[in-house]
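One chain follows as structure tokens, the form predicted alone.
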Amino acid sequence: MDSTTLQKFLSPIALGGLRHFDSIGSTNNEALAWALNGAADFSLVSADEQTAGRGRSRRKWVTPRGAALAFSLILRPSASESASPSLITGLGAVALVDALRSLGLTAQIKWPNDVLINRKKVAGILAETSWSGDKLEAIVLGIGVNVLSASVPPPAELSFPATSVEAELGQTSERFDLLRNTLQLIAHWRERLATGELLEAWNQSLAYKGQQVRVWQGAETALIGVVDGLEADGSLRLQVDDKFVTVHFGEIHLRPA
């Protein structure tokens, strides 16, 4: 799909911009060049390649030509989003849970940011911030989701098991749909995001709820604990033995006990 007909096609939704691309390195670097060049709010950057898309630690994202979604969002946040940046994430890993339940699928969160379809990574999600002094300028939400049995790299190159949208629905999926349909439930939850509405709808998607994990900080030896929830920043709420202990956003890895 070129840009004016992409253009068209997202007309219901209001955004304050676009930039398709055929194919780029980043979208999410892209976002945020634009975003320090006045890109408004509610601007998309999107592309049918990635060649050089990045995960949380900067893991490579990978985005084969028309077989996967990557696209990228930039916000200006209000204050209550600068006061609480850390849900942004769980905004689009929201309003993706509810674009895939809209096909018939049945997806979780697994924290920080991956969605889930059967305990496989079907998407992953990278928030980025943009600052001027010690005000946030704007938010650059990326969202990258195999569409098409093509996105999913041979098992051998995975650190976790992943999917496709299309071989979890056992037939093909239009990815555009799912573009349009996922910006339209993000514009829903933002307005919901400062109520606690946002963060609940987070919590009941939340993969492993009360089951054993492991979580490393960085180079730390693993955390074990069982899943309680989450604190009102996003942050993963564990009951190790008989205390609670909070783990903040950062230099996380996570997986089943």
Given for the second form:
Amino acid sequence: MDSTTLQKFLSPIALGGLRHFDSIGSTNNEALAWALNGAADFSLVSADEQTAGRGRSRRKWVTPRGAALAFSLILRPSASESASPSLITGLGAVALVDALRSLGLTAQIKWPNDVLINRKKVAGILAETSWSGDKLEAIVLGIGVNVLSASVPPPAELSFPATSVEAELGQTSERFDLLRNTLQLIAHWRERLATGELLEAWNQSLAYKGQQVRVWQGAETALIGVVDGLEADGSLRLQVDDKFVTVHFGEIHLRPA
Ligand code: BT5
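Alternate state requested, the form predicted together with biotinyl-5-AMP (shown: the form predicted alone):
All chains and molecules follow, beginning with the one already shown.
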């Protein structure tokens, strides 16, 4: 879809602006640069292909041409969003889970930033912040979704099993319908961020609830505990033996134990 057609297709959504690329390095990089140059709230960068898509800690995110969704939304944070920027990852995840549900798929959120279907990763979220001194100027919410089977990287490139919407549905679906629906749901849940409803929905879709997981940060020894739920700022609460431990956002890995 070219830029003009996409603009029209997304017209029911109050976007601050739109930049759509056939191919780009990373939509998050473009969005961060645009945010520095005055992008309005809810401006969108999307691409048919990323050649340098990023996950956390500069890990690679694979987006082959025409097979996936790769987009980044620029949010100019309100006071409550500035107070809890970590909820923005949950905002993207909950919206996507809802959008997938409307396709008939049950997805879960593997804390902190993966969306799973049948225990396989269908999407990854990368929320990044842009600061001016101690003022949070913008949050870039980057989302990559494997839509067609061709978007799933070979197992050798993966640290966790992956899937696509097509593989899980057993049929193809229209990428841009999913994009429009997800953006509408992001706008919907954004209004419910400060009320606690977003956190409740995130909690409800949390993967491994009541199950034992291993969580580790960098090279630290893994913490083994049972997933209990989320704290008010989106941190993960684990039950470790007879006490609760809060795991904060950061360079975290979580796996079923
Ligand atoms: C993520 O990081 O899962 C966040 C991915 C965010 C991608 C979006 S696309 C739009 C925007 N622009 C960007 O440049 N990024 C965002 P992390 O949890 O660190 O997971 C990265 C790991 O996922 C890699 O090390 C691979 O093992 C795996 N991976 C890479 N591509 C994948 C894919 N298409 N499907 C499933 N897993 C993948």
